[in-house]
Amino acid sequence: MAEYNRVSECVGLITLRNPPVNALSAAVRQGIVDTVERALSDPNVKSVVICGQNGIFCGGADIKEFGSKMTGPPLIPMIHAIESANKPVVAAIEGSALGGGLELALGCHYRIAHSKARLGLPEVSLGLLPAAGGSQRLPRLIGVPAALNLITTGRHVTAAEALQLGIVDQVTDHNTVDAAVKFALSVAGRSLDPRRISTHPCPQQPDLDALFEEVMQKVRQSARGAIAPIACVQAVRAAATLPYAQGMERERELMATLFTSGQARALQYCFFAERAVGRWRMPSGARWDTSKPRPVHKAAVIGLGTMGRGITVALAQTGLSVIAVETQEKQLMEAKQAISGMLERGAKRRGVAPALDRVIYSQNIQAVADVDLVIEAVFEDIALKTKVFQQLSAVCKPGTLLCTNTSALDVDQLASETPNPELVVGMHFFAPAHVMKLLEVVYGPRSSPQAVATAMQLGKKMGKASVAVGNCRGFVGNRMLKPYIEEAFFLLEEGATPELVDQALEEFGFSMGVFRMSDLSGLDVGWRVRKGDGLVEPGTASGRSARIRQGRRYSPLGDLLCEEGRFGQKTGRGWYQYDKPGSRVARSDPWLHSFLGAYRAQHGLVARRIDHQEVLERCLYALINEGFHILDDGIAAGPEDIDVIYVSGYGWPRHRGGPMFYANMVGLAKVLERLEHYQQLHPEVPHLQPSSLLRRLVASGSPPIHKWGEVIKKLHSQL
């Protein structure tokens, strides 16, 4: 897995061969050890170049090996052997040098990178730290502040930034291996002592303690309970304060703690789950990826509100021509300005020219006549969307894919308004659509595999985590969100405050609790949906009957706040108060607390003490229970699909692995027991009734998450 050749008569060229990213598997590590030994023992070889095949240096460790006993030569002694070599070793970096790949390069004496290469130590995203000397060498090479930034965030840097930081010695636009061989020839015979990074002291930093205290405070705040970023800071501190050998020992100790942690397992599960859903399959087991997607060169967006603008930007940034349609002139002009600004800011961040000329604006739906795909993003109203789909069916050329950005409405109902329902799918984006990573691709019973394949591929081109889901009210994400929000409302009725509920959820790892998120998105959004469902009743009735709708418990708290004109941040008042409309800083609102007290008195409710544990169990287990219903109903193909949706689109903490993985970690029997407990206390709340699939899994011995599919198939085969 490492090929050896002699080039230019006296340069030993070692090529890593392990497609697709030349990961450092046991075989690759053995190959490196053998070929380095061969090059160093060959008297005709004066210097060595290490490169990777197919334009990629090395993507790092082979993550598949993490779950089994490690075999082959360990990475650290291998890198030490390269660093201590008596002949110069040059890393020729093309494509990417990530994780262990960059640590390997840091063990080399010199590093030459192609201008399009990217480098980084992303181990923190897997719940780990760079544990092959990366946390000790990088600070010695580029200084503590820069190393802390790279290691605690796991971000990738361009070759240009790597040169500026001092990670690489040279950047080339030409053949990187040729440049590295030429460079290796020029440094043959030079003293290598100054090039061995492990022998360097860390560059001096004034007031080191204050620096680490400040960084640790920031990292704790942004990590929201994740332990790997904190361990990364501790490892870099060891580099800054200890001799190299002791620093390496500290790195090893910290890694040992992280490696077996539940958080590392959760983050690595997320890594593989995202790749699993990219190979999209149907709940029945059939896979869509046997269908060839249609080519999409020209797309259209109908409706340029917040969502339509973001979708337009996302499409234009992929290189597509986009027809952006808005019938209201004022709205069109505002949208044009907003979209141009977003494209310019995005281009500046990426260092490219803005794609302004890719967007053509129109007030006339006739402008979409020759596009390959349309995404409808008008107001969330079934009558309006139905009208748009009827118009599109009359205007678009045959074979045009018609997609709806609905967040909950019936995709099949919209499809039935067209002569070709097989060409209709849902593309549920999340706001802001050009930033948020998640895309739910919703297939109805008549959607063709090719239509779904096309939407999935387009999502992938836009950089989305695209997940194919079945058609039902709310699909996967919003369907699960409903019981989560309802439980939060019920907790307020029983004695909690918005602050208590949000604090419990944010300490769990959510970036925002349910009430702060509600204020951000607007309370009137849910109010409008509840009105449409016939749940909002006028009047000031009191007692239990006033809190029952359609035979089940209902909390009118959100409706009552909306009747007061409290829509959240946009009005400066919601579950919290804000300094002014549009302000983001949520403050506790004495009015709201008085309102809750009066509400409880009116309905004969006695406030009781509610702790964080109850908040988490009732909100999260209700959400998880709905996830089991979704799997049972065949709306999601597997637990990975649900988890990717929640991590990518709903702020579920990544280090918790997603709601279904979290249930598996907590223990399915415990989730079942607590749901039964709360269901007995609140029999009028159906979503606390444990799913039959959850019961079946527990009865089957609570198999690990990757075995749930066997129980689901068995359950369906017996129906």
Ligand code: NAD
The other form holds:
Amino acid sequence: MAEYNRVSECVGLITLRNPPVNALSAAVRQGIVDTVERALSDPNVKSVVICGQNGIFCGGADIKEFGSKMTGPPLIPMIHAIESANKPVVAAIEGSALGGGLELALGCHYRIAHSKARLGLPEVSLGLLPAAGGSQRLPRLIGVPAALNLITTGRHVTAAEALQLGIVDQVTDHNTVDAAVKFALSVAGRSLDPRRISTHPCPQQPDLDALFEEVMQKVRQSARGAIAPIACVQAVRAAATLPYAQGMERERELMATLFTSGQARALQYCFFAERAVGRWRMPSGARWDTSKPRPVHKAAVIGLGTMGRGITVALAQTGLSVIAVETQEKQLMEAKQAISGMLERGAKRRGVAPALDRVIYSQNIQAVADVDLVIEAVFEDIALKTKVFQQLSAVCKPGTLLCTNTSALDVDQLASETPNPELVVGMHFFAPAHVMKLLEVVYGPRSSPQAVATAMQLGKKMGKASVAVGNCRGFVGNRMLKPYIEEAFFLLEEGATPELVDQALEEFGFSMGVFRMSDLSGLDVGWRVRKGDGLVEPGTASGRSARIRQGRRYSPLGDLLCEEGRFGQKTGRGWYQYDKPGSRVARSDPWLHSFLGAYRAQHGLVARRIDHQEVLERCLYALINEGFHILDDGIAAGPEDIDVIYVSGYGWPRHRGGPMFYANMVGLAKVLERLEHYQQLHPEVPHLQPSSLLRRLVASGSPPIHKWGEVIKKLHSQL
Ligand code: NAD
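Show the form predicted in complex with nicotinamide-adenine-dinucleotide, please, the one above being the form predicted on its own.
Below: every chain and molecule of the assembly, starting with the one above.
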């Protein structure tokens, strides 16, 4: 787990060996302790180099060990022993030095990095802080402001930035271990006192209190209820104001609080859930490990509106050649300009050349004849999409995968209109498609495993959290959103305001409440869908019957706003008012409040006081309940799939783990009891009727989330 060699006669070389990232498992820690002792006690050894095998220094703690009892030597004394060694210890950083890996390197006296290496303390993203001295050493090394930035965001830095910040002493383009050995020889015998970071105070910082106050305020705002970033600030404050030993004690206390918090569990669950969704499986039995993806070198995008532009950028940035097709000349010109701008800005951010020449524009669908995969993003109109798919089937070379970016149309229906339905899948991106992390890959009963594997692999290459889901109205994300939005409308009818509902949801941790989000994406989008479903009846008929449509409770509030031309931010008016169309700052609108008052009076509704708890229970439990239906229907393979979709695409607070994990934390019996309670009060609302899977889970003693699969399987095998 840590191999020892003597090189250049007097350098002890310690190589960490724990694929894939040389994580600091108990065995690796033991290996380091033993080999360091050996190097220090060998009189022929003048200096020591620590490196990792396979071009990676160390990816940090072994997260799999978090849940179990600690064994092996602890990290803190191990790093301390390295720092207090009487021979220089040099870290040779290739690949990455992250978390505990960087903390280990900070305990070394010198750090040499390869120019392609990345360094960081990402513990905050797992609900923790760098608690092996990282929060105490880094500020001493690079100063409080820079350390605060790195530790509270968890961002990784390049070797060049690490050199500039003073984290590393040297960057090399050549063999890092050779450079480190050479360096170690050159510093042998020098005094090590100035190199022991823990023995120094933090660099002087004027007006420390004001700095911490400002940072704390910013962090609180962006953390949206997450506690780890705040603990990170407190730990760095301890480094800046206390002697090292007391700072370490504070680091330990803060870590103990975080470690046992539900938030750390939620964040670690997300970490594993994101990996689990890559191991997709379909009800047919097809799986990720038995389905081989086809290579995709050249792709096409049809329709260059909002979505098509972002998808083109995402594909080109992944290194694919893209044929971008748009029938409207004006749209094509605008799209070309917009796509080039996005590619240029993206390239500038990443310090690479823009991939402008990877995109070829055309008004003619014939141009896609030789592509490997097509993503259609024309208007949401089944007749138009069917026509496009038929054209594509005629034009494309045999075997080309045909994907649709539809938000809600039936992927099976589209597939059945083509001669090769096995080549059709949904690739449901989210706006803006080159930024948003989520991709739902929608398979139908006839989609081939190879088609799903190809779309999933392409999503992964694009850096998306790709989740394979079955075909149904709204797929997973939008299907669950429907009852959530409906409950929010019902709450307005009963006496809430958009401000109250949004505040409750934003305090819960959502980046935006339901009404602010609806103003952002446009109220007309849902209006068009409801019209298509035959739910919209123009005008304001009064009484209860006007609010029952297709046999269930319906709120026409959104339709009435659209009839007033209030489409949200784009028109400067929606659930809120804005300074001008397109402005983003939502302000409370007195017109809306009197409109709600008049609406309630007209429908004989008496406003009552609604508290945050009711908002959360009605909106979130309705959404979660739909999640259970989705699991029951086999549309999502497991709760992790739903949770990844909500965390990466719908602004669900990551520190709450996703809706299904949240239900598990709250307690399934409680969720069931509250749904039953609200269902009794609102019997005309079917989505409050608890799902049979939820009932089954509660009847089976509310097993923990990783055991839900057994209950689902049992249920399916009995059907
Ligand atoms: P949009 O109206 O912005 O763009 C559609 C584009 O398709 C237009 O430029 C139009 O000229 C072009 N077009 C129409 N017929 C065409 C044809 N035969 N060949 C080539 N181009 C053609 O629409 P959008 O918002 O980008 O949505 C596109 C699809 O993506 C829809 O199915 C929508 O439901 C889905 N979607 C949208 C969002 C979103 O937030 N906007 C999110 C996810 C999915």
